[in-house]
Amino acid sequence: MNKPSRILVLGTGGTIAGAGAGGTGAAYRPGGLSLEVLVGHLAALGLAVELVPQEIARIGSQDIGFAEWQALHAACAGAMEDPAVDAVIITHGTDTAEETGLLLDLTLPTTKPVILVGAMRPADAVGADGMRNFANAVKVASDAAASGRGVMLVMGDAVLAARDARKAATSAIDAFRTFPRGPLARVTPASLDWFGPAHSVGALARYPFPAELPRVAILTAGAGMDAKPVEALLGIGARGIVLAGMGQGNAPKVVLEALAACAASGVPVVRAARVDEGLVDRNVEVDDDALGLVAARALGPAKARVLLMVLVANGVTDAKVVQAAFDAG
């Protein structure tokens, strides 16, 4: 008989650990419940796994930053090297789960499953979804076919690749979407169906985890805006800029000219889109070759910022090299 999977559970707080909704209320406190309480609730379901809790933080994910990312990465990296640990689950707020997921996906090997899980309703609300999502994450983490798929997010009975997942609704249970690829699997506490084989079994991390993250800003384009916001971002020391542009990453001419000047000065500029979904391709409405800009391709502004931070932290600022990183997905 096989021994139960041993899963390291890293807690950061968020709605999945939220409390204070009073059953039918809207307001609550993210991270109000300790990780030990959450794990205890899950253990009561009788799942055939061993869960090892380690609390990193008890905060809303809007407050996740470099210190928490550094602690999460160190714990995950340690689990990769520990033969006694089979997988990692991270309980996380949904607001920035896509950013944490991509950062870890870029900087961890794929030797063991790493899964983010959250909730759209606090633990004491009517119809709370956290325990089901948590049980689903355990189902995925303990499956032999879960390795080699990069960091994953489990929400709403779906398994999503962290590189593709994004939050697309403020409060709906099915708030997460995936683009350009579809879900990796469907999951319930009793079943798991993968839609394809693992794509990167045993792959090394794409980038080293940075010693620090540079200031990279997101600039949202709007009708009638001028170049002053670009100047302000340079003034506060931005080392990279992501444009959340109109349509396919566009902006007023004066803004594009100011961004081109940034790129010429060594501050890389990536054009993403403020719309919910779609590719931003090179040289469609904007002459990227002439302006020295980078097209974000499938990454939205939040994820584009994470990738650009990692690149700049690793000394990558040349537009062609940055573009190649975005093209790689």
The other form holds:
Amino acid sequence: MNKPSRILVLGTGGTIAGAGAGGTGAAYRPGGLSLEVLVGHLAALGLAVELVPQEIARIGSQDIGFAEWQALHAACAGAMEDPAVDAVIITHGTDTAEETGLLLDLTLPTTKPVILVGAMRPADAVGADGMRNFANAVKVASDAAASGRGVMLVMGDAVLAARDARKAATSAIDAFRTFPRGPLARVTPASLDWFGPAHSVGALARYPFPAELPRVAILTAGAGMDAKPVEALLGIGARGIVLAGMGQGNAPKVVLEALAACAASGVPVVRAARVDEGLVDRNVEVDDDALGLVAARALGPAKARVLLMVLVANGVTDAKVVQAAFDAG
Ligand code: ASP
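Form predicted together with ligand ASP, following the form predicted on its own:
Up next: the whole complex, starting with the chain shown before.
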């Protein structure tokens, strides 16, 4: 018999470790349960794997930031090198799972599976989904075909590529959508069906993990707005701006003119959409070539900000090079 997979479990908190709902209440504290207690609950599931817990934080993912990302990246990078570890599962709040997922996806090699898992209902709420999601994540982590698919997110019996995932509902169990690609697999604690082969087994990280992350702001466009918010962002030292634009990344003319001035001054500007889903392509209604702007393509504002932070941190600000990074999807 094969020896059971050894999985490093990195805890950050979130609703999967949430407590205080007391069965039917609404109020709870994300990260109320320690990873030790959470992993104790998992022992009762009889999973045929060895789980090695390491607590990084006990917070709601709305509070996650550079320090936690740095610790997560270091732990994952260590696991890639450690022959005793087969895979990594990160328990994470769902609010920013797509941001952490993309950041790690951009900065880790694809040697071993790295899987984020969360929950929409606290661990002590009736119908809690965390244990099932975790059992599903273990099923994925122990599968020989899971490597080489980038960082993944396991929620709602589906395996999503972190770079495609987006939280699209505030409280429904089935809260995540995936765009432009569909799910990578369907999973239950007893079954796993991949929809295609891995695309990049053993690929190197696309970018080094940054020593610090620059201030990159998201500016949401609204009808009738003026250019003052753009000036304000420059005033607080924004090193990059992501426009959460109307429709295909549109904004009033005065705002686009101000953003073009930013781009000309060396602050890259990426046009994403405030619309839930869809591509933002170059030169559709906005003349990106003339204004020096970048089209976010498939990335929504939150993920576009992560990619732009990584690019600026690595000294990439030229609009053509930034565009190539967004095109690489
Ligand atoms: N606010 C929580 C968090 O992101 C929500 C969740 O985990 O579902 O930590």
